[in-house]
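Quick heads-up: it's one chain on its own, the form predicted on its own, in structure tokens.
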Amino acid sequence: MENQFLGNQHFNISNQVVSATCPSNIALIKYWGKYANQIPANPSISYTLNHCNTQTSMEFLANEPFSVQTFLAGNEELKFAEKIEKYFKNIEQYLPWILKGKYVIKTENTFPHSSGIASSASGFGAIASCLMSLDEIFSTDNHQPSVINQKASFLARLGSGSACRSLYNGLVVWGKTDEVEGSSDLYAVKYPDEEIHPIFKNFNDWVLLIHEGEKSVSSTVGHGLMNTNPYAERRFQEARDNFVPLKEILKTGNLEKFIKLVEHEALTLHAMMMMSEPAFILMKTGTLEVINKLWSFRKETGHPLFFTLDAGANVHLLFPENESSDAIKNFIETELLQHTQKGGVVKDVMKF
């Protein structure tokens, strides 16, 4: 199926500057473990965030020797440039013009670096969107916006797996599952809006910055350790199975079951890390303090505050915007912020 994304050999390149903004996303059913060429070991589903995004400009200098210069928030990043050069070489068959010029890429995030918000997802999503803008200018073919977006998702996946989910708003699925029509391992698809209860379309995501430093184990290494994890296959099957109840939960608006499933998925992700060889723990003391306080608060008040975790220590606090949200926000600010590294919190909402 990759053949559908092969590039047209007929193109006319020229000096251009394009730009794109791409949001980050947070997975509810987690992707952890992959095969060659960024093929996921199990399907995943994520919410797209509204405020946390990457803004990227890409200058293409035609017929210059191929090279990449990258700047993050105004600072040149040589290692990232090397990574992008490798990535561009890897996707040449899909964009045959890609190595025929020089690139100057300037990127900024609207959220703190290493904040537990996937900057690789929004970053590669923005780069893939810029590349598709150039392809539209250079190509002799005209494509429908839906086709362009699908190819952008495909290309983003080859840079960072979860990036493919950032090309769409709302709930987004990546990985083949019988529960979602059109789903694929090669690119992400939007979960059908008409199958989502209104309660899930007005959600907050406040990210508590428990630890803002570099992770002790990168996500790339963590994914690789799933290859020898004795519980990996069971985990992959569980993620596939979880799409069955999730589909009903999303349709009926069963918040209680949604909370149970999402928190279980988050803890399972970190359980896989602790059962790897070598084992590693990305949660910090503050992570556990927040989770325990949150559980007590929910039990005592009944307010629908719950959490998910990325591959790191920081906590995504999820709650609907409804009659209980003021009490929840007050609890977060008075009881949970003290467990962050510097009182840091990123306040976002889900983007539909």
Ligand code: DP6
Given for the second form:
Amino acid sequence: MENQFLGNQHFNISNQVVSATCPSNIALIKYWGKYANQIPANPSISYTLNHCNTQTSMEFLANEPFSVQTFLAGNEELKFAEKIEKYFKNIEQYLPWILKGKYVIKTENTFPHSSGIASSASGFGAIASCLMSLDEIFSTDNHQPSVINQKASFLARLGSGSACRSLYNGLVVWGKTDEVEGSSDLYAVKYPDEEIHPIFKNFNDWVLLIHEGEKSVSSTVGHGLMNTNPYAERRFQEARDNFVPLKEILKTGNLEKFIKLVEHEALTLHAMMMMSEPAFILMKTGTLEVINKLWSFRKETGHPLFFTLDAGANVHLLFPENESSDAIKNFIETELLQHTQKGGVVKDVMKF
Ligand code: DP6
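Alternate state requested, the form predicted together with this ligand (shown: the form predicted on its own):
Below is the whole assembly, all chains and molecules, this chain first.
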């Protein structure tokens, strides 16, 4: 199956500088648990964000000994360079020229570095896009942009699973499901725009930075703990099953059912962490305070403010941009912001 992405052995390399910008994404049905070669244990779907992104420039010095140097916001990052070197060695069969030069990679994120917003999705998405630009320059045959993007998604997945969903705008699906035509475990596909009710196309995601800094357990370790989690199979099945109601919800614009499904997914992700061996908890006091206040607010006002969580303490506050959004924004500013560590909030919207 992967054979379709094998690289052409005929290429002409030269010194180049390419660049790419790639957005971050937030999952609604979560990817948590994977098999060998970055094959997800269940399908996932995410919203691509508009403001949170990574800008990367990649300089390739042809015919120099293979090495990778990386800079994040101007500072050299040795650990990241090591990771990228390993990644490049791992994908050589798909880009046969990849080890034939030296790289200087410079990246900048639009969101604060220590914010706890996952940079691996936008980071690997941008690197994969840069690699595909180089591949187009070095290749003797040219490809369709859609084929290039699909391979970029395939390569991004091998760097970080969720990154493969960042190569498309709108709602994006990764992992084989009968509910989405063309879906695959190897790369992400765009969820058809025409199957999405307009209410879901003008959506806010305000990220409350509850805790800034390193997480106590990385996503990669967390995925690994699903291998021995006695509830894992049940969870994978539930995620697969959730695509059936979600498809209907997206089509009809049923916000109430959407809220229930999305919050359940977020809480299940964290429940899995708590039921791992060893157990771990990434939510902080502020995370729970925000969730409880938000629930009270929704009950009292009926305004459609809800949340999702990624593998960290931060809360993604989701709400459509409509007649109730002013009241929601005001509530967030006056009642929820105080639970962040330093008053940090990233006000993003979904990118369509
Ligand atoms: C909770 O994609 O960061 O955000 O494949 O090991 O790099 P690796 O993991 P990563 O996991 C993301 C997990 C999640 C859910 C999601 O984005 O679907």
